[in-house]
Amino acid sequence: MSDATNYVTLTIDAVEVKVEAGTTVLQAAEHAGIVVPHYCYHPGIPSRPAQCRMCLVEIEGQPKLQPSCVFPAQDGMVVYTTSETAETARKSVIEFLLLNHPLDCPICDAAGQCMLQDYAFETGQLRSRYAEAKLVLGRDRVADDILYFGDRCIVCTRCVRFMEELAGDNALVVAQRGHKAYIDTFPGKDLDNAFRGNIVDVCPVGALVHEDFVFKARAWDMDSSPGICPGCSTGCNIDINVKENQIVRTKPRLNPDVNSYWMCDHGRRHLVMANRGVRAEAPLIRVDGELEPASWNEALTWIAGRLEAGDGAAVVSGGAANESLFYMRGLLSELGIDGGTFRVLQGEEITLPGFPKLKLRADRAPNVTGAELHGFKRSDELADVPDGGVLIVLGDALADAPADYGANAGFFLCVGSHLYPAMVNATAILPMTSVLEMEGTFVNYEGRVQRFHQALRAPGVARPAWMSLSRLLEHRGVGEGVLDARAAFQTMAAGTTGMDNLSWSGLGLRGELLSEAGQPAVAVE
């Protein structure tokens, strides 16, 4: 086909827009950076009912409005978003919304991200014409951690078109019809499905709300931050929340190639749960038999003074950055330890059936691809400690290690997040910032390099455990500690097979994928 026959040129608002045929009025206007109003639609969920009326626009030619979220974008056709008549249509529809909208803003928690809030701000419509009583529906509770406010709901429908067109759940539908009209569950069945958390992401108002989420925060209140979820190995981009140095809130971040506009419950609970627990917040020494705070720089010359090439044995983590498991390896080279595993837990792989290649995977870890790239093996056990030895843990919670684990080493060194039973045999303990207090990169299952950002600051003087390993390395004379991410990414893609394309900046925030030649590197499923 010719580029003529592929695309169309039409003008909106006094500018030209050349898009794709089949494009619609609506994405059209995005195109040129026009806002045109809209509720039902999504640019996620297929279909579009066209009933909220809010993207009406003028076009020439064409007898009456048209709903712009429908309307096939033609050669030479010509629009008008801001026309007197598609503006006093759009108040109108806005005024009708508002007949029972209660007017709550200032304990709504979607207030500062309301559309209808801000279309309604943006129209002027200050007063009602209406002076009857607004009708009341109350609160429901549509699943265990999901609010269901009546009276706030404009019946858009996105909630009930996702669970039945994405989630290939039809749990929820719209009961009654006219003013009377809400949502509700079906009868006899309950919303308990595994990526439900995203009917709250798609409601334009504040009808739909996470339980654990109301009353928490204003939009204005929340610092946020791009991130990757560590929930498991699909490496789902996410926009992450916080007040307080406190995660309140977990949204799923737009990434076509990896979980579109959509994340699973499992990853949000992950989140909130990351940190907590007993912290590392000092490194620790084993003096006179007893660990004891030291300094950073007394507790790396201590270490390094005494570790000793030899026999050994180390464990890491699947959630682990790259950076921190490269300069993992580096000092297990040093050290003339072969190997190194890490254990995941596994779990039910879900899928999302309306995008299929999004999946609760079974590898309930962000970076095991990564983990295998660096050269440490998966294992069911923990590895084995030869006496006297020297055994490493890296992220590893050892949660199930019998009591005396890493007692018969002649050398325990941790490095971890939290303090766990098991560390009570470590020579030294190192504490380690989690995923969500430094910066990064994961592969997930595909082989995409993904970056993750801070979103929460260290307690005490953890640091990430990439600064405390390469710092470690220098303290024994093998190359320079890093002080950044960016170099140490640089340092260690330059060493890593595969990795040796990529730049920390082109990583950008959709990330990239392993290389040979062109190819990916790990099969896509």
Contents of the next structure:
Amino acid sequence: MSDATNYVTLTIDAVEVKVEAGTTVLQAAEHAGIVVPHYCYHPGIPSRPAQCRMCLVEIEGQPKLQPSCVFPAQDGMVVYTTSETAETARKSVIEFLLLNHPLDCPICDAAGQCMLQDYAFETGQLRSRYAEAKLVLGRDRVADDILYFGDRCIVCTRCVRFMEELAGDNALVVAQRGHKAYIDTFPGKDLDNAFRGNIVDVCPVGALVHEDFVFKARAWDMDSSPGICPGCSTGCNIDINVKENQIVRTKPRLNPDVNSYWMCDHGRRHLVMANRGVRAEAPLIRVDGELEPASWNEALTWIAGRLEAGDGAAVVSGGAANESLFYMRGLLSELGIDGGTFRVLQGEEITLPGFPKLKLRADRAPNVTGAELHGFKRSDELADVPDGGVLIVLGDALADAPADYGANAGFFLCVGSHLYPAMVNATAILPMTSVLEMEGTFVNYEGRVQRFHQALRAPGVARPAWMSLSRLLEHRGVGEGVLDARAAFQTMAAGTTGMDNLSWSGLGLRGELLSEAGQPAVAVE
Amino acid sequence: MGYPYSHDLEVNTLLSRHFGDEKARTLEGWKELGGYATLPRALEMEPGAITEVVKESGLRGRGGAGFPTGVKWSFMPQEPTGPHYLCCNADESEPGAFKDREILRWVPHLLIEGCLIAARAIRAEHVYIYVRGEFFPFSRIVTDAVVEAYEAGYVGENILGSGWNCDVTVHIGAGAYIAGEETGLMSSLMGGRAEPWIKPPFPAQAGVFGRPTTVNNVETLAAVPMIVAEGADWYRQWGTEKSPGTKLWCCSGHLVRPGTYELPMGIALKDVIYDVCGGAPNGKKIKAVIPGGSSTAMLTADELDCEGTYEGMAEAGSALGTASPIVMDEDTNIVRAMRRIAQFYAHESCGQCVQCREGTSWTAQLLHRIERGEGSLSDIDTLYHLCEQMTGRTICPLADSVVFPLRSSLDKFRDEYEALIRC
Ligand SMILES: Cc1cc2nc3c(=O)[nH]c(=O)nc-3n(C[C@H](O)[C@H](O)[C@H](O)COP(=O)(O)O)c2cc1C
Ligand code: SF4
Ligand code: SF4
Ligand code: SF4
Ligand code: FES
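Having seen the form predicted on its own, please provide the structure of the form predicted together with the partner chain.
Below, the chain from earlier opens the complete complex, with every other chain and molecule after it.
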């Protein structure tokens, strides 16, 4: 690539816009803030078949309307996206698309977020001139977890092209031709690819729907929060869709540095599972041999007064937020406990060939790098607890611990979100928000620090661990408790090697890399 | 039916001279008839010189669009950086056209020789003859001929000791009209659905397997050996300045003598219909003619006095296309004929472009309703609207193809539509 980038200047709907040579008219229009309606074009799918003919625009000197999704912007070009000819053509495409469309928006899961509904509404055609009988295809199952509503399909082939060009798997095809064309699996092939869920996201209409989402929520009944998938160390950027405090759907969120427009199906399933389990809802302290509920103040005072420096062990989780791990480290130092370990579930690594940076990585936890950065070591086993010593556990580390784990400890503090059998041995339990119920950061496999927002309300009085641990330290006379994620992050960044270059606002929605000092030892791919 | 058809005109037959002669099918027989005499000469010529002769001859593509063949060849890179390909388009599926199949089945070696000379001109070392799937017996004939040509050293390695290699592969098509559109053909040849692609890339830049490719029609390629052998001026003794040479005409419909005729370019359409083919049988009057295959505009009986050339037919408001007049006599129901044509295009649309996918089928259904007597006057407006929206909006001209006959039938035979609506 040469340094001297060539620019061209063109006029689109009377707006002058300067773009790099080779930019398409559609992209140039985007620069100028003009959306040219389109279907087959998807910025993440390399091929540009220019087949839906929705993006046709008028260009001075061109006898015919041109598909802006492929037509290159040229110097001095004058483009009209809303001239009468262009508008009429667009209106006509919508009319064509609606000929055989069932118009079942009232029960369609895409309603409210549908490119056909939106543009049809915009063109404002209330009546169809089509007096013939509609073609009926009905619905079909294209994968174990994905339904195909053929009548809604506009045959833009985005799904087929995602599978072919990104997933490298020819499992989906266009069957038949002409107005009988529909999408199907290739005869004898199953759509069982680990990234197949993305076809639902690229579908501009309600033709492909995850079965577990069918009829579950209307677009306008859901809240959406930007999050980071906790399914593996890639840290895909996602939007978490929530209805009545339940995750109903997860969609990838664009981050060209991490996951592009995509995510894997393990991540989607993993998140829907987050709705399950028995939660810790109130602080518990052991009084007369029984775990009794207490207020936060009571519990923190009680614990602060009883924790003694000395022999001890610590177990954390690769799924905990950096800020929580930072205050955990602080508490351990205060007690004179070194080290601390965490375990990471391992799984098969699966790459998305069309965007190889995106892998479902073997480390099935989002913050392994972060845990290591804060001085915790990866281990296959749960840490040995010295008899009579201190044991502090942070996160979901005890899910599979033997029921007597920690029984020999002198003081066993557990900061966790879920209740697991070994927690009956705890001296005190502090209820923790899951990472979906708080704000914080993870560091992904390549040392990218990424922020996630709160998606769910926490049960009971659960608090983020950074909050409860910083308060516990304050109760012991060390520092001040922090009350918001930003303060927790800034305190951490200032005190952590590799993070001193970072600021909360600088992370934005795309994250930032650790400075060299903090880079993970593993070579970045 | 045998060959040659006799007609009253004095014409030198060039391409069709040996139609009907079984002998021409075998290599031995073909050589006795003078075949493969031009190839050795072409092997001694520079590729550019071959292209130049063809350019000067004014030969125009016989696949329908009439693009000058020599000019098309000159688009190919002059300095190859890798393989070039020649595709011979033998997918002939335009309703009304039945000329390429005659070349395939009677003079396969003429085609092979033309392919080789063209391949040499465009620096290709591999020729694909893409034969329409339904042409099973004809593809057998061509395949047999290719095998013979390999054995005799006309095809393959070191052809006739020249050091030049060229393979010829006969590919049986996918059974779709759209596989005849050049980019659709290449998609299909590469193993995909026969779906046209948007240009650029043009075939000469990146065609089959991403390499520079030329696609030519069977009749175009079959004309090449004689042009190279006899020269451009010789070829120009027939036809007009802009449309030289001879042309195979496929005449069908209500005619006394339907068939394939080789005629000099420039012959008046009315002479083809009345003199060559004897007009409509049983003394009936002719109502309409679709002159260039089903994708061209209809002409009324009064409009037939036009020159049978690319430019002449365009002037008459239609197109020479594949020179395949479909003649309809006075008893023809134009709406029904038009409905049948629309159904063909609806059936053959590849389905990529919305206007074509939905528009062709809507057109066909609408026409069917009018034909059944259930139409309304506003349907005519809707049909005009469809014409407008299916013109120049799509990847390939298949959508336009239905518009040409449709719009002309509405313009010229509106009374027939209205009569069916009012009945
Ligand atoms: C819908 C459609 C169908 C076509 N079918 C054929 C065909 O069957 N045979 C053919 O030679 N050309 C066909 N063509 C034209 C080809 O695209 C191409 O122009 C031609 O093969 C080029 O050869 P020529 O330059 O020798 O005419 C078709 C074009 C369109 C748009
Ligand atoms: S299912 Fe959706 S993405 Fe696939 S072709 Fe149909 S409309 Fe396009
Ligand atoms: S690749 Fe990893 S981070 Fe991305 S969606 Fe899958 S599990 Fe989640
Ligand atoms: S115009 Fe019709 S046949 Fe041609 S590419 Fe488009 S849909 Fe296919
Ligand atoms: S978006 Fe340009 S043609 Fe589909």
